[in-house]
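A lone chain, given as C-alpha cells: the form predicted on its own.
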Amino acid sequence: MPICRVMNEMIPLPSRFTDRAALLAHIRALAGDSAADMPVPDIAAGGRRAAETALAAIDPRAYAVSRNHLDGAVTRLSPYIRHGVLSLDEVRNAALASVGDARQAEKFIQELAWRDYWQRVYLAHPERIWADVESYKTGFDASEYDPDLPADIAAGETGVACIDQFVATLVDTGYLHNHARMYLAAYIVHWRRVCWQAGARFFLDHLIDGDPASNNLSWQWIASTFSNKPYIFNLENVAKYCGPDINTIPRHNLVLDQSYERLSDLLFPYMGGTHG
C-alpha cells in the first residue's frame, strides 16, 4: 500500500476504491479546502488495461490523413506515454504491427520521434526548458513580451471566439488537440505578445499529458526561439481544420480574419513580413 507523509506522520494510502467518485473525493480530501471545487478532467481511464485497449485501437493510416483535424483519428495515447504507462518503443512496435507496409505508419512514427527528440534535448540541455534557446525572430526583444498571462486569456474571455473555446476545452477537460494547442500558443505569444514561458506554465497547469520537454520546446518552436521563424495562423486555417463545433464566424474572430501577409505586417512590423 502507498504511503503518504502528513505533518511528519506516515499514513497508508488506499489504492482501491469502489468507483471513480470515491477516488476523487479522497483526492480532494488530501488536497484540502483549496481543491474542494476544483474540476477534475476525465478524458481517459487510467491504468495499464485502459492503455492497452487504446493502443490496440490505433489506425496509423487514418492518423496520417486526418491528424491535423480536430475530429481526426488521433490516438489520445499521450497521457499514457506521459505518465509511463506506455513506452514510445511499445507504441511504435504496435503501430508497425497494425499495418501491412511500414511506410503506412511513417507519419505516426515521426510524431513519436518528435516526442523522443524533445526528451533527448531536455536530457542533454535541461536549461533549455525554461530559457530561450535563441532570440525571438519576430523583430521584438524578449524584454518586450509580457511575463504574465493576462487574466482574460486564463478565463477564456478574450473576445476571440475560437480562442475562448480552446481555453475552455483545455481547462474543462485537461486536453487539447495538438493543432488547437498551436493556435492558442501562437495567439498568446504573437497576438498578445506574452512570453512563451507564461503560456507554457498555463498549459502545464491544466494538461493531463503535460510534459515539460514536449510542451515547452514546442512553445519555443511556436515563439521562434527554437525555430527559424514564428508560427502564425489565420481564421481560414482554423475553419479548415476545426469543423463546425468551433466558432469561426468572422465578426466573432476579427483579429484572426486576415491574410497571412496582412497578419505578418500587423504582428511583426519590424520584420518586413514573415509567417509560419
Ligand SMILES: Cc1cc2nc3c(=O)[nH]c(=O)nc-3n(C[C@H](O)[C@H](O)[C@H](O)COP(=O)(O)OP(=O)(O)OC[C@H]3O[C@@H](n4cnc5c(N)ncnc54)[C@H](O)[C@@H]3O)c2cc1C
Given for the second form:
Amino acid sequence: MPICRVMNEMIPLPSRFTDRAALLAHIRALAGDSAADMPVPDIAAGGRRAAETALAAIDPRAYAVSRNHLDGAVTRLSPYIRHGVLSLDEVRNAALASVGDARQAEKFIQELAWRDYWQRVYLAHPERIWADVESYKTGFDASEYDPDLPADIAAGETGVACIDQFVATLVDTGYLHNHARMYLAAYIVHWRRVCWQAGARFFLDHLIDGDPASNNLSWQWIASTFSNKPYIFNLENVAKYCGPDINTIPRHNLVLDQSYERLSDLLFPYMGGTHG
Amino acid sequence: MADLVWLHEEALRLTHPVFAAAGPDAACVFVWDAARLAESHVGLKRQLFIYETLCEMASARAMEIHQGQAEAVLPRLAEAAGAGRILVPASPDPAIRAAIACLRRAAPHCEVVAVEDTPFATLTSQPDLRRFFRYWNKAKKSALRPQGI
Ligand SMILES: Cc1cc2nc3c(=O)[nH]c(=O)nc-3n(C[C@H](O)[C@H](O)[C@H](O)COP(=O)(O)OP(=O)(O)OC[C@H]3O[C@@H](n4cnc5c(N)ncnc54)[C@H](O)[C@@H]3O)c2cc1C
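Please supply the coordinates for the form predicted together with the ligand, as a counterpart to the form predicted on its own shown previously.
Every component of the complex follows; first up is the chain already shown.
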C-alpha cells in the first residue's frame, strides 16, 4: 500500500512572467534554492509551439544516414516527447507523412520505438530503474564500482578533452547528442569504474529530456547490466563522428587513444575476448 | 457532475486524450511539488522547461498551477469544483501511480480515472521485454503504420 504524504498547504501559482529570467527566479524560490546567481540556461524552449516547429523540421531520410554524427539530422524532439508535449504516435505519423514510402522512415521510427520499449519495461518492472537488471559482464562485481560520481567528472575537469566538452554541453544546455551520451556514460562506468546509477543521477539532474526509463535503462545498456556486453569506444571513433568542434587531439585524450583490443585488456583485465 | 483534470509532467499537452475524456468545461490543474521534483532528479533546467510549457498551456486554456502535494491538493480542488471525477493521464511513474492510489482513498466520493495516451504500437500479445529486438520484431508492423494500427 502506498504511503500517503500529508501536507495540506495549497497555494496558487502565477503563469505569466515577463521573461525567462523572472520564471527561473520563481522556480528557484519554489525549490528553496538561494545559492548565488544562476545565469538563465541556454535550453530548448518549452511549449507546444516550439515542439510543432521542431516536428515540422524532421527529415527521416537524412536522419537514417547521418544520425550517428553530432552534426547529423537528429530532431531534438526528446524533451517534448519525454514530457508528453508531443505523443510518440503523432511524431511517427508526421514522419510517415513526410516520406513517400514508410521504409524511408523506418530507421527514425525504430529509434522512437526505443522509447516505447523502455516505457514498457518501466511499467512492467519499475524496480529495474535503479537496480541492476543483470550482473555486469565486465569481469567486475557490482561492489567494485564507485557508488559516487567523482567531483572532477561533475565539474568537467577530467583532463580528457572531449569528455570535458561533453560534460560542459550537458550542464549548459541540458541536451547531448545520443553518441555523446554513449561516450560519456561509457567513460564514467568503464574508464572510471563508477556504478551506472551515479552517472544516471547526474544525467537526470541535467538533461531536459531526463527520463527514468530511457536514461537509466540506457545506462544499464552501456554498463552491460541490461545488454550482452559492455559498450566501449575509442578516440578514432569520436573523431569520426564528432567533427571539428570536439577536441580529438590524441595528447589531450590519452586514455581514449588506443585500439579496441588494447582498451579491452586495460579496462576488463579479468575478462577474455574483444569488445567494440 | 463536473470533472477535474490533473495534469502532471508526463503529459503536457492539451490534445492528450484526457481532455476529450473529461469534456470541455473540466477544470484543470497542475500541482507543483518542488520536493517531489527534486527527489525525482528533475533539475532546475528541466523545471524551467516544464514550467514554461505550463505557462503556454495556461494562456490557451483555463488551467491552474498549485503549489503543494497532489494527494493533498486535489481532493480539495475537486470538492471546490464540485467534481465527481478526477481524470489523470496514465503513467508508468511509480510516484504518480502511488499518488493516484492515495487519491482514491483520500477522495472516496470522486472517481479517479487514468486515461491512456494514443498508442505508438498495438501488440496482440505481451512482448518479450528482455531485449529490444525481441520487442521490435513484434511491434514493427504496427509501428510503421499511421496511428500504429
Ligand atoms: C546514457 C544515455 C542516456 C539517455 N538518456 C535519455 C533520457 O533521459 N531521455 C531520453 O529521452 N532519451 C535518452 N537517451 C536516448 C537518446 O540519447 C535521446 O533520446 C536522444 O539523443 C534525444 O535526441 P533527439 O531528440 O535529437 O533524438 P533523435 O535521434 O532525433 O530521436 C527521435 C526521438 O526518438 C527517441 N529516441 C531516440 N533514440 C532513443 C533511445 N536510444 N532511447 C530512447 N528514446 C530514443 C527520443 O524520444 C527522441 O527524441 C539516452 C541515451 C543514452 C546512451
